[in-house]
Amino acid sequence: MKKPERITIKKVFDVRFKGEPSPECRVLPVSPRIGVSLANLPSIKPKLVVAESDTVVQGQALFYDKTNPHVYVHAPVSGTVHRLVYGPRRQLQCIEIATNSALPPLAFERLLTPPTSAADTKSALLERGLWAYWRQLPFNTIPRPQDTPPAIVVQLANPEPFHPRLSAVLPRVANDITAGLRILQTLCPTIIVVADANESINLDDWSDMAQVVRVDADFNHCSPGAAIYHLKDSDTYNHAWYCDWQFLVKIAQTFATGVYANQSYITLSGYSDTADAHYQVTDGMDLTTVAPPIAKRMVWGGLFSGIAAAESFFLPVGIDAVSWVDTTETVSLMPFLALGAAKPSFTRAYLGHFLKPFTPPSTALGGSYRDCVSCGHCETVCPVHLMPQSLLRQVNADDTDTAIRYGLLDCTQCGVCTYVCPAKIDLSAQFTATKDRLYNEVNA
């Protein structure tokens, strides 16, 4: 594995958008129902352990998945079982939860040190729960336990629009994120992590635990797609693991006081000027309660490579960003007469690509679809020098086996080649839908 301290990335996305949260950070109560969302847990093939009516607790398990049947997905609140939610096929959406704060939370084992060796950290993470938090590339999926990571990658800051900056929070969590690395050695002795270089934060203090990497460029070249893409010098590296500084946070506080650490850090943003701002929420907490239903598509996740929102308004195991987008689609009188210099522009068509105005965000596409144009816009922004248009004629040909030897594993489905792409073409959903199809093949 390469070694440098900060990585320098010319080839750069470069739009900025308007409606950044505020970094206060508000803490909200627990909501009066939450849901166990599965809309960002792709993978897993649920099956429940328990039912409708039956009373839950704190850090018991509620279902399990059948392709990885040791890893369970735990109750973050006490209550009762509401509603089970089923969608197409009887396939599992959502486990509500009436919530009872008068009835005590499963009690783990205090770990106030950590565990001596990988299976004894590994039977933790999963006795309590936290397995289904982790991802391994190159098909974002959750690893299975009695696999050993090439490699650890910690996600320190996700710059995307608008995600949660570790910046507004991190005296509350520093520590745990210390304690969540020195768990995470025992796994595995290759951790990395990963931070945003634009974003003011000491990282001294985990240099000693970690190779600490510094990326300045963009919110897609900061994923752990990216890093690996640039730091690996073996294939084994294509196999790495990686999570997010809050599941770190949720390791720390749940191995420490033997109670299922059930909080949160989000952002809100687009909804209104007095609500979008860092949030400490309860895991699936019910949005209605802070933000009632309102004329925008809703967004979990990021900007790009986010989930759209279905009719739930809980928030999914996982998710730390919540986006409302503007739905309005407007039509211009003769654009080809306009300078647009307020008109945001990747290419250099309007007077926009110059001056960088911010961008509403918004599900305008301002055109309609065509063919590609080998405009080669898609290759500048790329963060692991793809070449989204020729990959693009593997995938549409159905030749898995060229687009592969293309680069298509390495793809990080951050989203930015489908924003630019002058002709519309919704690469990056392309592409994810191909390794999803490879993915389910290989382990079917």
Second form
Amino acid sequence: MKKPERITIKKVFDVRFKGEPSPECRVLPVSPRIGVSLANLPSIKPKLVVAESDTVVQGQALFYDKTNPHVYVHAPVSGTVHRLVYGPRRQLQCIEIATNSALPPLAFERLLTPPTSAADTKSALLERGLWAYWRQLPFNTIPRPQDTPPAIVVQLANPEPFHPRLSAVLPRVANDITAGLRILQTLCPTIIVVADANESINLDDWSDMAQVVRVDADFNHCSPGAAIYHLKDSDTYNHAWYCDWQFLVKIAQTFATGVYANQSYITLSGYSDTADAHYQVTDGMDLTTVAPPIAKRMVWGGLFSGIAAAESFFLPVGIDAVSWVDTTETVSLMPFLALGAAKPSFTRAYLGHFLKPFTPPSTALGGSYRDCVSCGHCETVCPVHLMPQSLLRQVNADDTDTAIRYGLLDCTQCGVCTYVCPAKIDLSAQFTATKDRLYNEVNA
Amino acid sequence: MKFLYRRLQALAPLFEKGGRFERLYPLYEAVVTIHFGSSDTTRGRVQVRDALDTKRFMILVIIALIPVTLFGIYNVGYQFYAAIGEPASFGSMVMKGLTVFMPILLTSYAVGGFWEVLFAVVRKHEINEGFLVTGLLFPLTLPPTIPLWQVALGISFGIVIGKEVFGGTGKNFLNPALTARAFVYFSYPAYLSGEVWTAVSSSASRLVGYTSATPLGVAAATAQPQAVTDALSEAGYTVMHCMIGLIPGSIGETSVLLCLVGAAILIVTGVASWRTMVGSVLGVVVTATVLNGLVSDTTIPFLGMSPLWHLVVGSFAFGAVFMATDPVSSPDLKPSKWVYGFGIGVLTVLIRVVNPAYPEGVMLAILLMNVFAPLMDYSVAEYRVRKRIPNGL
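Alt. form predicted together with its partner chain, vs. the form predicted alone above:
Entire complex below, previous chain first.
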């Protein structure tokens, strides 16, 4: 692993949107109903261990993954299983729990010092239902407990717009992050902490526990996949594990208190000037209690890699940002002839590139679907130096071997190539689909 | 305007899947989006998109072409009145230019548009804005004396064989406008070479003893012991003349200065690659300098034409700025753009100087390099892939 203190990346993607949530952090009470939504749990095949109208307590197992039978997901609150929501082909989508805070949480053994061996740490994490927060490259799946991570990347900043800033909540969580890093140290000697160089956080406390890298933040370069790409010196690190700082806080608190930690920090953005802020919430929170539905598209996660939420308003496991994106249709005559001072654009084709109009994000496609015209914009923004247009050709031709050789598995699925494409091709979606197919083939 | 938009939107079910005019959907889509842009919203995980689309992309090329087009129209009239030896006002020169150019342009758009729509409907793809550029570029490369039926045939070949049989804009490996011109050039050579560059019939020009040889024609015809520069100045051409462009030639190619204006627009807006343009200039300069060094008493005088002259005569500037930079038919990757541009410069000079049958080599140089573009991309991509740390299964 290369050991720079700072990575500066030449590729620039500097489109900024209006609507950054305020750094103020508010604490929300637990909502009367909680939903454990699987929308953001990739590759998990759930097998329920509770039934409708069962009583569950905070920290009790709800279901496990059939492919990894030791990986359980636990209930964030105590209460009664109110409803099981199934999607197409009877796929479990959400477990709704009617909250009952009178029930005491499940008590685990308190671990005041980190476990002494990797095996102990793993079994402690598995027992406490914290394993499902891990992710592994290159498929962004939940790693198998029996594997040993070649490296662990801890993400201190999510570079996508409107994600929680660690600086907003640092005083509350700094000690937990330190404790969490101690626990990770037992799992793997190579721990990389990736921070945004533009965010002023004192990282000195952690620099003797892990390799701390500040990324001079061009968009999306401090994602774990991009960090590994720029730091790796051999292919061993391709299967690195990663997590964000919230996971460290969660494991540190659960280990120290013996109670399943159910608090997360999230941001709301694009909802209203008064509501856009940081929030400390209970996992699986029913968001309609703070933000009733409005005529905007509600997005779980980032603007570039989020999920458009359809009906459910329960915060999915592992989602830390909720955005509402404007869907208003604007009609103007021959919009492509405009000077475009108010149009945010990565390319110089509109004046907005130079003036940086700083407009709120919108769901407008901004054009029609066309074939690739080889403009090369995707190549200029890719954080892992792929040639997306060439890669897309291999993917379309179903030449997976060449696609892999061209770096398909390095793709971090950040969505920036899709954002800039003037032919409106969803490159990122095609790469993701191919990667998912590959994962299923390999693990069939 | 909103009313019109709503009316158009109300018609949509007729053209969508299962509607009565389902087959004509590409035409409907084109009509709506050319007037109001697209009203689609994002799908999938990327919730926001850039404002740039292919319409903007192509319209910027057309905007960059406006100066050379307007000047071309004026120059057609100017050359006409110069040839018949009559003084004329600016207005009548422009009028003459319009009467010559507009029929060519309209033929090109009408016939080209017909093929584009036909293929879009039959092959079920959208009508691509790219044909608006092709339909304008092609007339600008033609002499004002071109018969309209040849314009129609040329643009048909360019759109159908140069583009649509491969699947439309984005799938073509040759520049459609140049494919069209090459077709006319090789099918009807008499109409694209010799004394065709002024909008008067050759009998009329003989009346006043006027010769309409282009600078390249003069240079190619120079015989030992005369030097090319002397022959050119004898014919009344200076570098400044060629820069400004009030000289005979293809309609849009003559003004190097306005091609530079177009280049500036394309580069500032990021539509065309400056690497291709600079690469082709370098190619011309290097090749011409080398050839200048080979000049002796036995070589043809054309070999001694200086790099500067090579850059300002003929359609080099027009080709390098507007034709070579077509993103679809040029290579994708930045290093290959340099090689591609350089190759165009080298071939342009070689074809001009070494092969006396073709005094102008830009068209052939670009088409030839178009063919090699995928190979360049492949080589660069393979080189880059070798440097990556592999990430396999």
